[in-house]
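Take a look at this single chain, the form predicted alone, given in structure tokens.
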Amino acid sequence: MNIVVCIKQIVDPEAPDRTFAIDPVTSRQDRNRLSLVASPFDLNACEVALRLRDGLGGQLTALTIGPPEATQVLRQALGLGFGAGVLLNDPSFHDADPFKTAYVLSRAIRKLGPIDLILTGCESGDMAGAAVGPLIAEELAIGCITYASRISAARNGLEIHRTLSHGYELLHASPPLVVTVISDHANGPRLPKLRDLLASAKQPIPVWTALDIGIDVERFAVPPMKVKECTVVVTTRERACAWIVGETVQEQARDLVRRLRDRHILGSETRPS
């Protein structure tokens, strides 16, 4: 089975709030001097791909759009066991909206040849638009299943475990197919072995431009969507940590209730048991 996983490099979501800033020109997050990582849901998609490959065999390819430093996330995928990675880098790709992003990725996927399965995270860890996966399917004119947690081989196709707000459903689908992946205990990202990381550092990563993947310049010229404004939310709420005192559980409970009453979180009628 030939599988492509689309990975996005983003600013580390765990970075302190004070480090976030908005570029006044692009109205997007300023990435300068910040730690960059693979979008978390994309790593869940990588794990789904690896488990499928382990069971069925086949080829795994990682795709990303970005500047040269975005090869970091491709080498991370190579260190996990992917066979190949491709960087899509061109000035026209910078600050692409979801429609452009999906178009670029779909053109690269077509260049790779017949693909059975395209995986993406259910949403990116920065903009959280949840649109690129379905838009890739639209570009390729194939089916799409969203919010999947696991995929396994089934008779004449794939069985896809899809999470719902009130439970889950099992779907049967035949490739080619796009599937977006959520975080789940069944697809927690594995840790790469040191020797594989060292080997991935030596593996060549091709760079494809707009010309290489046959971008339609006229279609790509006018963005269907533009970010008008983006702001960083700053909270003024004070945070503090306090120890609950007491030798017994009952004494600790009384102290906790007293503190909650002092902050007017509990009413005076509340009594500890």
Given for the second form:
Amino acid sequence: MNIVVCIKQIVDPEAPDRTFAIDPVTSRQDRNRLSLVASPFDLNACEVALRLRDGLGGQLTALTIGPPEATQVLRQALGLGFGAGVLLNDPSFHDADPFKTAYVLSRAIRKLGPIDLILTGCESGDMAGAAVGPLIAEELAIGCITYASRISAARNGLEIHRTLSHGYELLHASPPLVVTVISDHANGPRLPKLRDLLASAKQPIPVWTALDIGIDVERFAVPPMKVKECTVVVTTRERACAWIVGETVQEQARDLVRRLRDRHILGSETRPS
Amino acid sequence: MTDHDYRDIRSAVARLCAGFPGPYWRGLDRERAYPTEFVRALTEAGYLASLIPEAYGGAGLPLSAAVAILEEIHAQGCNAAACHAQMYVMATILRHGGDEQKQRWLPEIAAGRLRLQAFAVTEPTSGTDTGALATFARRDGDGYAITGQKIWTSRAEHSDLMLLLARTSPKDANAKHTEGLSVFVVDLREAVGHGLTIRPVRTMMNHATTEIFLDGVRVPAANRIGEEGQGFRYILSGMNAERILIAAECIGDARWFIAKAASYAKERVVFGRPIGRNQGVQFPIARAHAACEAAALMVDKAAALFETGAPCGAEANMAKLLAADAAWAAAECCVQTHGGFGFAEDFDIERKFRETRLYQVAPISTNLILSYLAEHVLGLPRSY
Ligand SMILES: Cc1cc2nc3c(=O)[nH]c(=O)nc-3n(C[C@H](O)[C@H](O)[C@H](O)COP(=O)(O)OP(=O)(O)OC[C@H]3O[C@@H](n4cnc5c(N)ncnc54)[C@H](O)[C@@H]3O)c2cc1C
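Right, the form predicted alone is done; let's see the coordinates for the form predicted in complex with the partner chain.
Up next: the whole complex, starting with the chain shown before.
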């Protein structure tokens, strides 16, 4: 089974809020000096891929679009046991919307040859658009199953365990297929072995440009991008502490109700009982 | 690995450690229990075999990689003391063992199937004066019968093999007291119950240390490392690596304390402002940081010298001294910064504080390092 996992490098979502900043020029998240990590659901997708490979054999390839430092997430996949990783880097890939991202990824997937399964996280850990996986399926004109937590081999294809809000459903599908992966207790990313980590550090990582994957750069220009991000704003929440006053509990309750009314949290018709 | 910082290894170690947060260690601390799951995770990932050459199934990494691994474990709030010796005790076999011994043990150690992490040198009556040790190995046919007592033999209950230093000729028969000592690999799986008794020693921190009683324990001659009578030299040659690695753990501890202290000082508001706005709170943290970074440079220097094979006794000892002091100063300022909360178990600080105190004493006490520097580096008269 040939599997491709698409991994996005994002600013560590675990990083403290105070390190989050917006670059005033680009209106995008300032990635400088922040620790960059693989988007968490993408690591769940890696684990799903590794388990399938452990059972069925086959080739695992990790793909990422990003600057040279994004090879870090590819090395992470190699350290977990992936056979190959490819960085997609080209000036024309910058400022991608989900359509463009999916287009670039699908071109790279075509170049890799016949692929049975393409996995992505169900959404990215930063923008949470949840669109790239389905759009890759659209580009490649193949089926797509979203929010899967487990995949196993079944007769004539694959059995996919799809998470629903109050349960799950089991689907049978045959490759080629795109599956987007949600986290689950069964697909937490494994820990790398030191030896694989060392081997992954030595493994060459090819970089493919727009030309390498036969991209029609025109397509990025006309028609213009379907979605454009205008700005990103960090909302701040101020917290203040107020003392409820009053000699007796009743007085304190009255004071509290008055304050809640003043802030329109309680309607004026509400009577304290 | 090309980058000197071992960034990939560090982040992989940090990810592993994330699975063993404060409550895990607190629970063990309360029970004085061994961190079996943590040690298993490190073993399975291959970290404890990082220094074993590739020919024997290890990762064949230089000492600085082990420095990065241990430092990171401690900087993440975990504690490698339960297993760090698995990394370096094998060096005595690697450097001084015969081919048959290396083939017999090293691949099994590298695979994590054999634990060699107990190291029995110290005795109740010898203390720091290793030349005074009295445990005696009497030649007996094709083996030895060993009788005596060891103390502070850490991890003996969690080890399959134990490296033991014993006398093979009486103290007075040699020109120097450190002569006439030999190193043995004792197979604890066979010896326990056949003359060897292990008794745990409870200490102020969760450290699986023991005392060991030997009464005619039979050890085959094939388990003696190197030549008879040369044991002290063999043990000494492994000590530089041990000093450097323990120093790395101290740096990790120091970084953990400093990060905790700095973050708490920014958040704790008293008198209407963060306590970290007071210089009386800032300065000890800043000083601890400076001391930690300086000590880290000495650890790097000692490791780099070690890796080239150059003499590094002075640097390894200074690294241990400075790093242990930096960790202790950082621990002290971390408790102080946290005020009362520094004493609360849930903050993990009091636990780490107890744990890092050890490195002022073991594996070599601060005084002995100072007297080593005075005598061997500065040429002052020997004081003992
Ligand atoms: C938790 C723990 C784990 C340990 N694990 C191991 C282990 O796995 N294997 C092992 O072999 N040992 C182990 N040790 C032993 C450790 O190495 C010794 O405790 C240490 O070397 C000091 O020996 P001592 O305790 O007998 O102190 P002593 O030698 O009695 O010294 C007591 C004090 O006097 C000072 N002192 C002694 N002589 C001089 C001098 N000439 N000049 C100035 N000051 C001096 C010392 O610095 C020390 O502060 C461990 C100890 C502890 C506490």
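Rigid core (definition): largest C-alpha set, two forms, superposition within 1.5 Å. Note that the structure is a prediction, hence the values are computed from the model and not measured. Positions refer to the first chain, counted from 1.
**Report entry** Core-superposed comparison between the two forms, Glu14 Cα displacement 2 Å or beyond
**Finding:** Comparing the forms between the two forms, which are aligned on their rigid core, Glu14 does not shift its C-alpha by 2 Å or more.
Requested in this report: Indicate whether Val245 shows a C-alpha shift of 2 Å or more between the two forms, with the rigid core used for the fit.
Outcome: The answer is yes, as the C-alpha of Val245 shifts between the two forms by 2 Å or more after core alignment.
Report task. Take the rigid core as the frame of reference and indicate whether the C-alpha of Thr26 shifts by 2 Å or more between the two forms. Result -> It does, since the Thr26 C-alpha is displaced 2 Å or more between the two forms after the core fit.
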